[in-house]
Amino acid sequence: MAIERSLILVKPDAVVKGNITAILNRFESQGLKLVACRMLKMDEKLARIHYEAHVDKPFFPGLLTYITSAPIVAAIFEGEDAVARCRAIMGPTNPANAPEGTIRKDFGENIERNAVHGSDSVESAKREISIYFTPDVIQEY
């Protein structure tokens, strides 16, 4: 198994509800290592960079309004097969389809307000991590 890193975003709905530490703990409790973390307010420029594949889609204006509505927490988790493990911990995008015990089932409201984002591939993780973090702030331990 390969050591990988995955970007996790705790989205505005989960931040506003006070679920940051409960969500981050789900990843740590499964043996993934938190190597970087920051809170920020996503602005339109950053949203357009992060969601570049969706900018021209009809749902993007609503996504933009939502993702910029309150702070987010960006975190990097590291471990063996981190991308797939993070995705399993989060559950499917739509909380209605998520298994009991997953983050999206436990903290998500609906497909749009689903509490978290996680990288969907190792390549996406590298791209997304570089959007939020410079190499000098990612910890090794």
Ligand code: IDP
The other form holds:
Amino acid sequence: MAIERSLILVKPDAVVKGNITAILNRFESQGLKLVACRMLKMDEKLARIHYEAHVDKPFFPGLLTYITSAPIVAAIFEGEDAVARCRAIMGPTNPANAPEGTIRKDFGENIERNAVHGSDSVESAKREISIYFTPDVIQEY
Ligand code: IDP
Ligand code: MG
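Would you mind generating the form predicted together with inosine-5'-diphosphate (IDP) now that we have the form predicted on its own?
In what comes next, the whole complex appears, and the chain from above leads the way.
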């Protein structure tokens, strides 16, 4: 297994409810290393870049309204097999299908307002990390 990085977003529903640190802790407590972190508000331009695979989907207008409704926290977690491990810690897209103890089960509201984003492959992680972070702000320790 290789050391990977995943791009995680704490999404607006979770930020507004005060769940930022509880969610980041789910990754940190599983041994994933936080190597970059920032808070920002998505705008439509950024949302269309981040969700480029979804811009033509029927749910995109609702997703756009939601994801730009309040700030988000963008973070990079690093570790062995980080992409798959982060996805497992998050749970599936729909919180209704999420196992006990996953972030989306514990903090998600519905298939749209599901608390967290995580990269779905190493390739996606590289693309997504470059949207939010320049290499000089990613820490080595
Ligand atoms: P993922 O976040 O688990 O990778 P994707 O299929 O990539 O799921 O969808 C991106 C985001 O779009 C989801 O996290 C969710 O916020 C939203 N979304 C996905 N499918 C639906 C849907 O059917 N209705 C409403 N929102 C959706
Ligand atoms: Mg996805």
